[in-house]
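A lone chain, given as structure tokens: the form predicted alone.
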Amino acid sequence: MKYIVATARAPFSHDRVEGKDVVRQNVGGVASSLRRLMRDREGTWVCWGDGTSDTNYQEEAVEGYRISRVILSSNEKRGFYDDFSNGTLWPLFHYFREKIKTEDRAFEPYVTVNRKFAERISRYADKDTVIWVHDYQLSLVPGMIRKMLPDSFIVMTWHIPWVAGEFFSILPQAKHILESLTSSNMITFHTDIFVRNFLETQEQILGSAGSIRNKVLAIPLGIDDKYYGAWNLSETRRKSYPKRKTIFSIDRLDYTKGLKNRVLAVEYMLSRHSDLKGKFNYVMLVTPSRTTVSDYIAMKRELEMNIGRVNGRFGDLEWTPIVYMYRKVSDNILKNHYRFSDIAFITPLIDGLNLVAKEFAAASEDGILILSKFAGASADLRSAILVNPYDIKEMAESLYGALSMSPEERRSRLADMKAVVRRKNTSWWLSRIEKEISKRWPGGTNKSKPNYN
């Protein structure tokens, strides 16, 4: 079978810097295990074009199949994806009521963008084709598919949480949303508990799920366990490390990572066990996110002053209890951290999934892994210590533990958890989507069988 995959972002994107054009690569999770997909299978990738010189890219060949650019103006891009995508749908999904704007203005660009994205899918589609939509910022185009290629078979993959009923109902266009999704032929989420969820906004919206419930399916999203666990480091990187022990944790700058907590924990702990002074360092690496917004520049004023006063409180002129990058750092150096780091701090209020959290147990080579019960990763890696990130004195204990953990404990957590990264790996991931494919389309069996590995 062969595919067109739409996302809202590219693969790759072009941009023009000191007057060439350069390529910038998207290097998420979802990215890079759709690129695998895509090399073995020939067939589309719509996406939005979203660099500074995509316009002169808007169709081009790689690897093997065709990328399909959706140019959009400032306007267009602004009412769907500043407001709407990240204004409205994020909050939502995240269970962040007071930051919802519901203002109907910017429902219409979001509507406008993904008829863009299904006119464009649509001039591709044929019969041996299955269309596989991502995530929150395209939920609409499902439903604008069906109108207009009816037998089409089409997946829906959806990564971000999936809430409660009677959450979802706050917003407006609750009912349009849900009948587009469910018009798919398969619906993916990354836990069992978003795909209760889903079933239950069902039947308490648009009525009973009986219909839908054999279509909607969790399939957790792997990671490259190969890429992350082969990686051979020099003694003097090994060696750059303090002897200190270190606590690691990298996320975007957003209200859903759980960021301010994390710092509060640490003080917590500090001031409880002064026996920790000068013993190990948190790295906290901030990747930049949405610069010019107002409450991301307060949210990071605020984290930083946090940081400022904890550092202030127990550091000296020769320790620093935590180390903050605000930064993008290259493959090579995260993976430096996740495997020579003891800890990793990985506690968002909520999140579909984490991707890091599998990345760091991959690569580690003695470490452990303290992770949030909301995060969704938590569904599979069960020898994480599981903890809640609105709990500053249970995050702070469970620091205090880990740095105190026994080789013997440290080492059968992690062996556990390496073992599921490798069993649910990208390969198992886009193997057991194209096998649920098959069960329920009879275009998708008899197709040879592609080679991920």
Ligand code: ADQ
Second form
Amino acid sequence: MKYIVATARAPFSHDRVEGKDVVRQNVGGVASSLRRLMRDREGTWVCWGDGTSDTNYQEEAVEGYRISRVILSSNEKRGFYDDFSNGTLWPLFHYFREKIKTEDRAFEPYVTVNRKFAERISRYADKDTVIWVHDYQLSLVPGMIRKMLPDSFIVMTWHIPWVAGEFFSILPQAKHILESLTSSNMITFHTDIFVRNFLETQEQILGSAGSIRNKVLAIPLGIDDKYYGAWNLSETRRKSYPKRKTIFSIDRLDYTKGLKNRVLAVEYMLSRHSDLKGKFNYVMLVTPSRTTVSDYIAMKRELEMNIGRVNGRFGDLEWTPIVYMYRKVSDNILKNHYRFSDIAFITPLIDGLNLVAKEFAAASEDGILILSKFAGASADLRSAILVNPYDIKEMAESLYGALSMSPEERRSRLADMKAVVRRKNTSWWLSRIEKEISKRWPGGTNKSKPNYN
Ligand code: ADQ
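If the structure you just shared is the form predicted alone, then what does the corresponding form predicted in complex with adenosine-5'-diphosphate-glucose look like?
Okay, now the whole complex, with that chain kicking things off.
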């Protein structure tokens, strides 16, 4: 089987830095899982060339596959990415009704860019190729391809939540998007809830869901457990890690991540338990994201104001309760935090999956995971402490309980989670997808099965 993978985000980009082209690798679980697939299979990865010198690298051979970059003008970027993908679809699919922008003007560039992707894909497709499209930025691509190449085999993987049908209907272009998605041969989500919501949406908007029921599947993305579980990092790092108990989180700066509620939970806990003063640090790592979108600028200001208040209220010369860092960090630093933190505090208001929770479970030495029950990953990580991220008091109490949890309970919860992330890892995810493709498309399978280890 050969693949054409299509994602908005590129695995690698090229930026012009001090007169030289520098390669930037995209971090994140989706990119690394798909790179694994592409290294094992020949094929093409169609993506957005978002680097400042990507126009010079529209087609490039890397790691045994081809990258084909779609170049966008600044107007196309604004309409497709900032406005429609992130200003309309992102809040829609995370239940943020008041943030959904529904002006029609952004839809046009979204259609144009989706068409550019579809045309590019059709250039490489042949009868042995699986076309695997990813996520909400490219929702119209399956429908466009279906028209250009009626016999093609199209898989759509949706990485973010799928909302209830009634909520999805807010979108003026709802029917258009749904028709495109259902023209795929297979659609995968991360959880059963999203599958149910999707089928119910189909029933409400397009009539009976019966005809698509067997092509919609829940196959949650796994992580590279060996990579996160490998402890070849410097042991001295342990010594330099804070002596106090450490609570850790890492998120993109986004209103779906529940950052402010987490700060409020720490404040609530400290206001009830003065004995905790000086006993822990909450290391809150926040990665810059969508920095040109106005909502995100305002959100940063509000978050920092709240952190400042808590530190001002409880901190002193010797102790700052919340150690806030707003920056990107290297993979090794991230792995160190995963490994040595006592508690990971991962409480998005809603999340398609949340790879950080799984990465922490794989890497942690003996940590505790406090996880939002509205993160898709909670369906797999049942031994985490599951919380409602809107309930500040419950989060504060869970945190307090975690700070004094017995070593036996810590170990047993972590062992359960490690077993799950080991079993349902990236290889499992890729094999499951490939098995389901084979069932539906026997003519397209070649007999050799790669080992994704
Ligand atoms: P994503 O943003 O692609 O979201 P997410 O699950 O939020 O992925 O995980 C973030 C990833 O980025 C992790 O793999 C993490 O290690 C990495 N990362 C974050 N900050 C970093 C930093 N500062 N330095 C290094 N690495 C960093 C979408 C959906 C999610 C879904 C994923 C996968 O919104 O719900 O889990 O796709 O399907």
